[in-house]
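Only one chain is shown below, in structure tokens, and it's the form predicted alone.
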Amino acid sequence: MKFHLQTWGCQMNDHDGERLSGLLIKEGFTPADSAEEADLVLLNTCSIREKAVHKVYSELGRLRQEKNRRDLIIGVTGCLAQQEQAALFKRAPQIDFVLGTMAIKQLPRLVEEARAGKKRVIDTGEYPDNHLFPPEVARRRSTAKALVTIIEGCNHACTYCIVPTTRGVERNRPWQDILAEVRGLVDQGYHEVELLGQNVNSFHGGCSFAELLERVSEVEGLEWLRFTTSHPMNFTRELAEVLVSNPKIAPFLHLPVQSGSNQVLRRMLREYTVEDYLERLGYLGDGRARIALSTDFIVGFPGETDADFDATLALLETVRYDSSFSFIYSPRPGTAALRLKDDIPSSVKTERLQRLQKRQSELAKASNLRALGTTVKARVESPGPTEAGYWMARTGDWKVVHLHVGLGRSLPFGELVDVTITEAGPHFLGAEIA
């Protein structure tokens, strides 16, 4: 039987897509390009945001059609699969089956129950070792990066995030077995890998997570080591040093803020002010001039006033972060900030949105800017994005660079090289080979 996976989501979503793909393989499926050619369909989902819920239930749609042409196995897993359990089988009956994000690995006793006729197959139990995925089992996309999942859950209770449970509480790997699987990644042929967590910087799998980085970064062969993401509460003067004098740790933190108005965090339950944040962020001290530093904003949480936006604001400017992820509040079932009155029409958090995306967009700019002229190294990516004669790299701060190097030429995917930056523009830089 052939299988097609579709994920939606953030970058541990990605890697559970991998795992999935590890544990149909090793039952005997084999891949398909699209669902059209698939026995069985596995949608890997995410409810972090209402538009990732809607489309969920667009695809789930557009399947139900297929369904009714011919035999085919339709599964829900991720996040969504574990915020609404049975109710997914009222609202789409074409569901054979829900997979919860803390059971992957009954994935394969929930296929063979669907294939043999049994009706609304489900599982979204709590299994005490599902973090401990037997890392070779998984099945690696051809990606010039790997992804590391070392922690799983939150121990924080922001009120508008879902994660707390979809994800559960924090449940840590032991610091030995990922260094044991990035070794094997390494010999594999990765020169760069990921560290994921809903929080990765609480880590406590029997070492601190900056005595795991500076473990990590020793693997011979390993050239970048990245991680996300950090809740600043989590962010150590420890931590701090060790990502400002390692030169294998990528000059790259995202420390999301949501606002910069003390009493939207506090609403927010993200345990620190303002101040606190900026605080942390001084623990880099010089070493912040190097560091490439991505945040999130949410626009329009309930009771957010105009001066709470300006305070946004004035934060981004203080800040000038080089990139920033900003969406509008998105009310989520099940969460704290539903008992707050939503109380800011739709028209003025699209206003807030942009504003505040036009304004990082002239501060990324900016930062683009400074690289013009400059030799600087970047992993090869892809071919494309967009045309012939390009490829896409990354630097080590995680800008994009598309990379002219004429028709018919081909890059070492995976591979660094040297590249001069040419043009700078808000989302992506220009170069040529040095």
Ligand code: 5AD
Contents of the next structure:
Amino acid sequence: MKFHLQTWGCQMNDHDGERLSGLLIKEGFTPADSAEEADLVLLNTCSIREKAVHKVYSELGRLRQEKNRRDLIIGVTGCLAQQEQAALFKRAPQIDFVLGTMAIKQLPRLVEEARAGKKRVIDTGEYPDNHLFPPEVARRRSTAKALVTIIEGCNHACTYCIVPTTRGVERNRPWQDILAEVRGLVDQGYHEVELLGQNVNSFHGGCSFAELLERVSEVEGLEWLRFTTSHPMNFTRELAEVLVSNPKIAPFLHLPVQSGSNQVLRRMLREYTVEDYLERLGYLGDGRARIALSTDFIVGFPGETDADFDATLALLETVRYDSSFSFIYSPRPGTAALRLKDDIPSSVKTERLQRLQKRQSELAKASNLRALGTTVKARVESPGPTEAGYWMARTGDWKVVHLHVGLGRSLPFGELVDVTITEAGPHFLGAEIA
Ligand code: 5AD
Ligand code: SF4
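Requested next: the structure of the form predicted in complex with 5'-deoxyadenosine (the form predicted alone having been shown above).
After this comes the whole thing, all chains and molecules, with the earlier chain placed first.
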């Protein structure tokens, strides 16, 4: 039996995909590169925005035709599965089973029932030990960095966000388990680990998140430690101090702000003002200059005026982020923001997004230009991505490096190399081996 897994969404979902693959392999399945070669297709979905959901339904449409031609088991898991639950069977009757995000260890049972011919198999229960997944089972994709989930769920209640519904309340792994997993990964040859949580810095599995970072950073052989994604209100002085002072922690901070307007932040229930947010960035002190900053923005939130949007642009100038992700507000089922009138014309939303992204590109290029001529360490990720003779690597501050090495030369996958930056675009650095 062959399975094909397709994952959308964030890194936590990616890592769930690695866990789900591991479970299927343990049951004797072998991975297939495409749905066409598989007996079982598992869609590990995201529902953060409407667009992500469309992608899933369009893939389900394609799979329905495949299933008309031959035997095929179709399973749906991830955030859309948790959000829609049994309603998915009505919308897409070709689905054989639905597995919730807090029940992933139930996968083998669901597959077995579906294979035995049972219809509409479903488990979207909230298993209290879901986050205690045995690390050795996960089948990690061969990437230079290993993903390690440390906390699942989210206790905040941002009015636009589906995640508290799809991932439940916070559940922490004990710090000892995390440390053991990282030790095991380093023994397997990983030099870089990323700690994950929908709200990673609210970790409290027997110690604070800052203490966890210190403990994990002491693992011998670990070179860089990263973490994502952080809520500003859980960004403590203690955490800022560890980030700026511990050389094992990669100099990068993703701290989503969402908007530069206090009125919008209040309606989003973000629990901070712009001033609070800036105060927290201030915790980085002089270390700030060394740390690349990244953020998320939502534009076109209900009631966002021109003045509110100008405040977001002003914040961009104040902070001068090295990179950012920005999205048009997407109304999500069951969220509190549905009660607010989605009153901004779509042309205005698109125009705001373009203005924000254009200015961010300029800031990102300015940030990259500062690296020109310097020699830094970068981790080798893959050949390519576009032309032969180039390799892709990442710096500690998470910049993409296109490394010119010449035709026929191969670089050590996953290792750090010294590179000299020779070119700076908005989205990548050009470099030569130093
Ligand atoms: N609409 C648009 N963007 C959203 N995000 C979360 N929910 C929504 C939504 N309903 C964005 C936020 C978050 C990122 C992961 O996705 O910016 O930080
Ligand atoms: Fe998508 Fe959020 Fe779920 Fe991740 S947690 S898969 S981003 S909806």
